[in-house]
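Next up is one chain by itself, shown in structure tokens, the form predicted on its own.
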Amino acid sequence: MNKTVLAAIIVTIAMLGFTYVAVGSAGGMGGEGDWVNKLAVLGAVVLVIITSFVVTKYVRQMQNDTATGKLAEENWDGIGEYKNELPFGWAVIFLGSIVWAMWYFLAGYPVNAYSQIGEYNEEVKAHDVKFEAEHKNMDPETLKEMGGSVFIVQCAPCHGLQADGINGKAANLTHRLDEKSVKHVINNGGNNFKTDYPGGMPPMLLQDPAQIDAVAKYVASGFKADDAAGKAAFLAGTCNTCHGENGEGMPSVAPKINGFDTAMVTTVLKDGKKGAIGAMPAFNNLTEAQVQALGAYVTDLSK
């Protein structure tokens, strides 16, 4: 007997012997009425012989098949290529497979058919639907309460319990600006709030170094009246015009600068942010109440 062949034979007895084992080992056989896992183990056994069939026929005609045909007439490095007829099977298992592909998609499991994902997601919805029309009024404490608790879920693991920002790896939400983050958006421009404020801020209005470390200092610190040189050089850049002169911002034009609220942190989580310190990404799992609560939370926070 050819050496190929037994080696084959032995292969297939052990493979069927480990199948066996690990399916009576866990009870996979089933009872006398079980022909779910009996089909499941039957179609293990036909995938081990068929295998096995396959594999040694292939290897067997490695080792004595000779190549026959005409050669094509092109060639890479004297490397031709035989023009030999696509199999004839192989053909047939093609155009089988896109028949059951079109009979599986329209017929066997068309796209509108029952899937737990489905269900997950209409039991989702239902849930949110449920769930804003509890929280729809909530009173300004328990509408914190909520948002200290979606803030640790959603926010902290980059901002910190404490909202800090960890040592500068995320923004720190108990101050609305700092001056690098300023003088980041005066330099570089900011356009990724575009759901809301769709015309961006251009680069570079102010160029005098001067100025612009003193428009940093007078927004970081919050607009404090004392600062003349910086309230000087906030109007000279003409930021009042779209942020407001005391930075309380413009709908669909320019974000509030002079602290949080929730109409600040819904654009935030609507298109994430971009800044000195990197991105954040936008958040779309929210529910609405939850927004305006975490909205509710960060102000309070900055307060």
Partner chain sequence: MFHWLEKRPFFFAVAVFVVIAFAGLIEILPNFAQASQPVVGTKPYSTLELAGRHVYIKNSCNACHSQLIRPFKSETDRYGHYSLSGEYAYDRPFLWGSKRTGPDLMRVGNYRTTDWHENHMKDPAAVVPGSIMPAYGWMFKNTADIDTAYAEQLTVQKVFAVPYNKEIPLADGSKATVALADSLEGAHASALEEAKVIAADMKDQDVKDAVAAGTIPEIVALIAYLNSLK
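Numbering follows the first chain given and starts at 1. Treat the numbers as computed from the prediction; the structure is a model and nothing was measured. Rigid core: the largest C-alpha set superposing within 1.5 Å between the two forms. Compared with the form predicted in complex with its partner chain:
- Once the cores line up, the CA of P251 ends up less than 2 angstroms apart between the two forms.
- Shown in the overlay between the two forms, fitted on the rigid core, is a CA shift at L16 of 2 Å or greater.
- Annotation for K270: C-alpha shift under 2 angstroms between the two forms, rigid core superposed.
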Contents of the next structure:
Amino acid sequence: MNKTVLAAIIVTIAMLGFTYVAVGSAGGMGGEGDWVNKLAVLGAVVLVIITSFVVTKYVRQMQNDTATGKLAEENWDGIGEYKNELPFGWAVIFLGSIVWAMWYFLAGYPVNAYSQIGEYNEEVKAHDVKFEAEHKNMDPETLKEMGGSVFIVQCAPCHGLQADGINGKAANLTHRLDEKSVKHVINNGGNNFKTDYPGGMPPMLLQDPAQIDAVAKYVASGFKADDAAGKAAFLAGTCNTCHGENGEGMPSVAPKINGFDTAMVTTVLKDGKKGAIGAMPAFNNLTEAQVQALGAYVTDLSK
Amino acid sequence: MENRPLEYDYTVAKMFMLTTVLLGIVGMLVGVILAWELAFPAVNTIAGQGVAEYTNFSRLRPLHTDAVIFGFTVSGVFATWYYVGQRVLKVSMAESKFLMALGKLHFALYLLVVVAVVGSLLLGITTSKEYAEFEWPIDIAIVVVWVIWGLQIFGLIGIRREKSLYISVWYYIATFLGIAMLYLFNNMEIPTYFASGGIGAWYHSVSMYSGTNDALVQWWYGHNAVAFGFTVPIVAMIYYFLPKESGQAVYSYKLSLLAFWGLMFVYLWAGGHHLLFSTVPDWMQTMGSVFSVVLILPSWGSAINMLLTMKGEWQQVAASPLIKFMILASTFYMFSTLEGPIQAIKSVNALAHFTDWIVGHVHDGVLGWVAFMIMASLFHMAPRVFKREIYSKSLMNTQFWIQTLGVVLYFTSMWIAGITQGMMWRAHDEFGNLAYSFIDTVTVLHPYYTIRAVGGTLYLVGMFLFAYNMYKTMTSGRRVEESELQNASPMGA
Amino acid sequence: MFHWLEKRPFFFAVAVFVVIAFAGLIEILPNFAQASQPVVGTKPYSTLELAGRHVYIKNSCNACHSQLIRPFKSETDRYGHYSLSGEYAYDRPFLWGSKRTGPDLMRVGNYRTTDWHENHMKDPAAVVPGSIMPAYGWMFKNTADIDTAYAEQLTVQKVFAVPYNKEIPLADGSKATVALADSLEGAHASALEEAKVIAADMKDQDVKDAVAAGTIPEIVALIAYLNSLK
Ligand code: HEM
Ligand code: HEM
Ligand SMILES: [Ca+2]
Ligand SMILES: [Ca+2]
Ligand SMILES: [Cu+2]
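Form predicted on its own done, so how does the form predicted in complex with its partner chain look?
After this comes the whole thing, all chains and molecules, with the earlier chain placed first.
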């Protein structure tokens, strides 16, 4: 075999191999039946192969052929010009591509009545149908797993991969409340969760700094039964009338404050939250299943 | 008269050769810095926190693109015009005092624009439109520079002795007209200082077009800036320098003709491929896709014509690094003009758009084709304008291999990066949720960004070798006689 | 015929021009009138937001960030509803970008907040480990150019009839107006009002002090702009 052809084959194989390994190792994205991924890789493959072999064809002509033809009369700065015919393959493909383009634009495309939004709607529907079919009744473990995957994409940029709030930049979700947040809400009240708790929480139910400190410690450390001072201050502030004896919350009155549950997370996602730590945006374009999954996942974090 | 060799005057050509080399180095140095910044963000502050405003990736990126396009490439186009134009029209610039004076003015104004561009981009004065970042005062200066070039072209043509125009001249004329039209329309903007009665920054302007329309005009421009900046004038170069250096006649006039008019006709329609799946109407996007595929043929026509011109001349390719540069350039030209249409297919673009695969496509074109061809042209010109042989052939060979390796590292790494990134963005997990957070798709690219940076650095090293070789040619190459300059350029060991 | 043209540079040039101009007309003109209609809910930028947009442009954020959500599930999941042409009616220039080194920002105002941006712009890698985005510390010191933003507002109102001080229908049926001051002082005052709201959510003491003293650092304007992207 000719050296050049061999070189072309080697180049092709080397590049394909390299591409295959690298793309494959980036997370095994065969793209299960997804033709966009396949077409892209195919495009890259075709590109390397066609270029290598077409160029090899001409290199071989440089090696073995000789220049012939009738020269034109003119000549520019010593450069002559042959009156050779068009390379046959080129001419045919050029003509073919023009015919194809006209056909496609005038007939092929209008007949398909393609619309990118239509295609999008179909794509989304296909996903929904598949989800319904495969995950209609998820067990709690799977739900949590799904929540984790949504969390990494949507929530980790603020709460961190460990959900620890990245040094206080957002809420630490492995623990329901810190003292700072409790004090903040006692002093300022709160009305973030307008949908679920339209009344909000009034400010200044406690004013004595010592009492506030005590409640903050009590709530933040998770309603420890042996913290009598804390408990007393909690009752003094009438907190229990809304949040319940142990901070378990009451529907439509006040949220759970002794830990996370799905209702609490749902509320935060629906209305967002602005508190002592900062502001959390509302997430209204999550699906119901995703919200449930996040609820399960976040609740599990502090367990 | 007809028989006495003409004394061509290369004064202006030399000036633009200088800026080609200098701005090439500056532009690519900035490119290399960008590449390292993406691989290692600490490089953003390498010159100190205090000047990070001027050295960080985002402030420097437009400087890179504009320095290599409007600095390096356009200088190369001007330099070769001032050389090729005289020779194929058989007329010397020395024959017209007017053209000589205008040529020098052309260069002086060009320098002024370069300074203004560098200064304003570093200060962050930009309109944000890619490859059209300049504010209106610079636009006006650019138009003046361009008009002067037009006067040069048509002035020289006006006093030509060669009745019929050589292929290269067709392409130079098209470059002039194409860029003129595109630049004017894409830069329609209203200076706010005047419109508001003297408030705010005097140089600030607002685009005449908004939103989707602005995008449409921008990419009609952007795509064709590639056409008339990175393709048409470079084809002009190869049509002159390859046959001239090799002493071979152009393979086929018919092919030259069809490829030229085909390119002119098809190119403009393809701009829509930058706007696939955007808010531009479907039919316009489809038009962009379809014409992109057709565009393969007129593009390949010129490349094939050049490769066939070298039919039976393999010994020249093997022996001359100068011809190697040009043959590899046509190969990369074919490569990127097949790659582009593949990326223009809607389903491929769904993955490729916004990724590094596009950056890979850009650089196999510009490094492998544009820059190789410009450097080859300058190598061929040097012995003729300095009357000295090229200082070192082995240095040229070294440069060729270093830069080839650089290009290969650049585009292979960006391919993999781009396709990986594209797939990860699209990937859904078993629940139909996104499988990767955005940052996952960033960190995975680190090795490829590093390889690209290495490749780019190699290419830059090649640029320094090039500059050194040119400098030595100019100052200490062996003096040569006119008779040695017919075809193959004389080269020292 | 081509031989004839090749000997007649003038006609040659005309022929080239006609051939290239033709496609341009067909490619661009048909869309022009239609695409510039705003969709319901699209508001022009306030002075401070526009100044922030200038900061965004000055630093070429568009080199890494797109503002165009394509109609794919993978993009709408990540960034929100796909982009509509009319949403860009007041964008001069458009900022779609052509490279996503960082994520799309078309609707970043929906899922990021002032304090997050503050932390992130100061040191991206501290918030998102592994981020390759540069830190933009100088934005906390440079002063935003309110004058130029105001000049641009006046210009677009005058030349393109951008509806400042007019009622704009919103998606929920209500109306809103974006006020345009009638003097430069007025523009500064209203921008400062907006800036105070942003600064209240920020932690950087220098920024807070600057706003309290009546100057607006670039970062405040930028965040106002980012928050407006919805
Ligand atoms: C047949 C010829 C070509 C076609 C059809 C073509 C097509 C394309 C496509 C589809 C894109 C990507 C748009 C996107 O998704 O963002 C692109 C980008 C680009 N191409 Fe080509 N290409 C061609 C030849 C070339 C050549 C020869 C060069 C340079 C030497 C080049 C330089 C560029 C540049 C600079 C960009 C980036 C534009 C941006 O900033 O987004 N192209 N091209
Ligand atoms: C030493 C060689 C070079 C290196 C290392 C280099 C590096 C880079 C980098 C890092 C980028 C930014 C990519 C991104 O945003 O992700 C870039 C963009 C670009 N470079 Fe280069 N570059 C080099 C030479 C050139 C040359 C010679 C040209 C043109 C003649 C060129 C034209 C461009 C263009 C047009 C873009 C914008 C691409 C786009 O927006 O898609 N570069 N380059
Ligand atoms: Ca401009
Ligand atoms: Ca780009
Ligand atoms: Cu293009």
